[in-house]
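Okay, so here's just one chain, in structure tokens, the form predicted alone.
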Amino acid sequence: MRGAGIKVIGAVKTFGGLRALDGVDVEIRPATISLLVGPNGSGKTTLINVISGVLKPDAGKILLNDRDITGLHPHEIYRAGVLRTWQIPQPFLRMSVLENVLVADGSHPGEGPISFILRRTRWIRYEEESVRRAYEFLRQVRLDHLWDAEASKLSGGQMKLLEIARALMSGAKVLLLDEPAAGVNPALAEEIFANLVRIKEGLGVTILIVEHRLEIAMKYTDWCYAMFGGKVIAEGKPEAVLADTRVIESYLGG
């Protein structure tokens, strides 16, 4: 698995008289962790939704490497390797942790009676390999010791880790994470971000994060974009961006 770059060129999105995105330009380099910050209403979530296909931009382009994915349906962008998570995880609560990861295997050959009879050995090998991969992704997010636990027994933070493991199992090249540390105790929040660094370094996955807990997130990210009023007002290393007077004023004014 390896990451891919995302380039947003002149993205515009309006809702009635509100210009939620006003000519946004963003370039997320492959195999990096980028942080998207700004006060409520600045356009962060709208940008994530436009990249993932939840919303279609009114103008501008979204490129995945050199492929134009502007306006594609969410499932098409998902299949291209771009996956968005939500603030509130939604695992299959009655299924085990491992089963939750296995259902994300989109290349599964199926279990029809004819395929089972004619290709039984191949099918069994695939099942074994699928379980091995799922367990490895659980190990990546430090949930391997809970592989047989019912998902309903996990804490909110552990469910967020499970959601990341499912994304990896789906073959994600780019992860768009909406507040992965929201509602999580500080120790587990640090663990979530440390896991993201390991995923970036070990698997080469590209990660874009919307997060309000800046004191934690900035320690683990390579690049930062600050938004206000539908525009990117600053970009650079997290420490420099968060010290920028325009960014400070946007938070005070928000």
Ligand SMILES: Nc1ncnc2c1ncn2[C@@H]1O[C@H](COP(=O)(O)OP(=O)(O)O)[C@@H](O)[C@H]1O
The other form holds:
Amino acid sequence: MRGAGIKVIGAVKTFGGLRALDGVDVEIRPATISLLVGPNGSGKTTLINVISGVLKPDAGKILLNDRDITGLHPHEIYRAGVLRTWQIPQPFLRMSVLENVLVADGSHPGEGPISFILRRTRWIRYEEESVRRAYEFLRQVRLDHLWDAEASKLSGGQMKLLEIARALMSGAKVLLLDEPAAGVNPALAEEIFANLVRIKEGLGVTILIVEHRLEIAMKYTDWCYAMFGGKVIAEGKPEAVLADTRVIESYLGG
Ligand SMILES: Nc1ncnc2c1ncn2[C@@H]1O[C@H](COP(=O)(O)OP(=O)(O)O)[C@@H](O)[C@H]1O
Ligand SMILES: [Mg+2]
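Moving on from the form predicted alone, please list the structure of the form predicted in complex with this ligand.
And the full complex, kicking off with our chain again.
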């Protein structure tokens, strides 16, 4: 499924009396990078939780292409190819970079990566095709030259790139990324976003990002949604959205 789109239609999520999502409509086009911005508490994480199935909306629908995925279990949504980065298991630090991608292989039905690795240990002869795919995903994130390095040797930023390669190996069509460049230096943040563009263009993956480093993120973004008070208050090209008076005011406290 190259180019999966996500539609959120009239999503409502309340916590007690609080409307964390107050009728959110979002249409994410296939093979695009979208940026979700807004001040703290505006509903960004709740929206990602509702799309990934971690939370069920009180009302509204979530569509993956034309398939209604509203209320499915998170693992069913994961299998459908919609993936939140923290759903990916932590890397195995003692294993090589390539092995870490191999164990994330989503094409081993009925077997999670953990049981897969526990039952067969590292001498396993992976199928040639799996190795080819894993290597290709490492190439996409520019970690191919480190394929044989122990994962523990990677820098924090390289770990993030490895996480993305593992998400691709597990069959991600839609990636939901919560601050993919948090805590890394600006040069590496640029590199992470450049990688995401390559993944979008090369593999047709659809990417939704929550990121606070707007000055970096916006350059790599096709479409931007600004949230405030559980609503999408503006959407469009990132330069236009971030210059929108309502959006600026929402950051100043509404
Ligand atoms: N599990 C929860 N229980 C109660 N309130 C929550 C919960 N999750 C989020 N909220 C509230 O919902 C609102 C939106 O939160 P959130 O989606 O985390 O915002 P953002 O990610 O934009 O900072 C906030 O007021 C937050 O306090
Ligand atoms: Mg949040």
